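Given as structure tokens, the chain that follows is alone and in the form predicted alone.
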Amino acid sequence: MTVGPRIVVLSAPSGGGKTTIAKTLRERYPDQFGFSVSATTRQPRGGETDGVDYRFWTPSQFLAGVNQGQFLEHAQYGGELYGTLRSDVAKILESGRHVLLDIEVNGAAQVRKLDSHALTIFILPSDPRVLVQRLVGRGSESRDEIKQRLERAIDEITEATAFHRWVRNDDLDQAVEAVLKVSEEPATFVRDPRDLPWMKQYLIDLDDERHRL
């Protein structure tokens, strides 16, 4: 059974692969999948293209387009804000496609709320020292702040069960084709037996590797 046109969103902690995922997916089936570029408060980072990566707006613009209802779901992260335009999804669902949303646990609570026919897909690579490594390879934050973002995974990861579909990401191809299949499935909550005892482990185990570094 598949499914018309409809919201999917992709959620995960920082190192987790969701951007990867949404940007493969949005280059190798462009006819089914289209993505809204989030507005955010932050600066761009190196490389970074304003209207294609993110739309960097400041904050008076940002909490004026939240006061007129611009958008569909909004959230603050690390200190900035983050949210969806209801005029770029409108505008994917119009076109026939999936609208691909790549945003926080937050967002992806509102969307749920706001649409039952919104599939919600939460991110992980199986092992906790791949996000771990991950984050450290980066080479742009602080040992503090990594500590940080482990601390921010780990509240994340509690709110997992919340998401109809999880999907590891230790390969890039297995994992697209992974969304792709479960995309054109109904938004009921589908489980592996195995996955709720390997997601309480990983809790474990990062909270682990958080106090190793």
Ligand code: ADP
Contents of the next structure:
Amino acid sequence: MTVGPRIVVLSAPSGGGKTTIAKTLRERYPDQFGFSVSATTRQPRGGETDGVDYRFWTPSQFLAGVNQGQFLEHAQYGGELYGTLRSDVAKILESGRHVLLDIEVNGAAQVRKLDSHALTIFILPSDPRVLVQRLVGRGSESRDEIKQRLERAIDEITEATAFHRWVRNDDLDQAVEAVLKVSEEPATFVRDPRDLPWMKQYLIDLDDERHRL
Ligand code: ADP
Ligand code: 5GP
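Okay, that one was the form predicted alone. Can I see the form predicted together with this ligand too?
All chains and molecules follow, beginning with the one already shown.
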């Protein structure tokens, strides 16, 4: 039995791999997953296309959208606004596919509250050094932005216990298949007793890495 079309939220600290996993799922399983294109007030990065990666809106367009109730959820990140459009989500669900949301933890909490069928997944590599290496290696942020993102990562990882599932993104194919599998499972919280001690150590190690940058 399948769970039927639903919202699948992918959250991760910056560099955790949520964008890569969402893109791979859409490419490999276009009949099962659609992707909601968020609106944001941030500037496009090199290689990003309006309407494909994000809808790049001005702050006044965004606030008008908020006032008109166009957003399923919205939040601030790095001084910019980001939000999921209800219309996008509805269109994908109506087509019979799951809708992938690549959103930060406050947005994920809003979705969890308003849709008990939605599944929220927290993604991160097992080794905090790998997280930092991938973030640096992506080359899309300055050193200062990376430091800020890592500081925020520590708060975000602390929120991970609120997510239904954790998926480790070490090997990309395994992580993609894990998200595919759990997307068909009920929105219950599944936790391994070893997870919490692991998480504590992860936070300590990540903070060390951040100071070393
Ligand atoms: P996020 O969207 O969570 O910030 P990205 O998807 O942009 O993270 O991934 C950060 C960087 O790590 C990107 O350069 C991406 O290509 C790389 N990456 C993601 N997952 C893996 C993986 N499993 N193995 C190796 N590199 C990865
Ligand atoms: P970036 O600027 O790196 O593309 O995204 C910054 C953060 O904003 C990421 O954690 C990303 O998941 C999150 N984000 C992107 N779109 C949305 C959205 O529509 N809503 C929320 N709440 N967060 C989003």
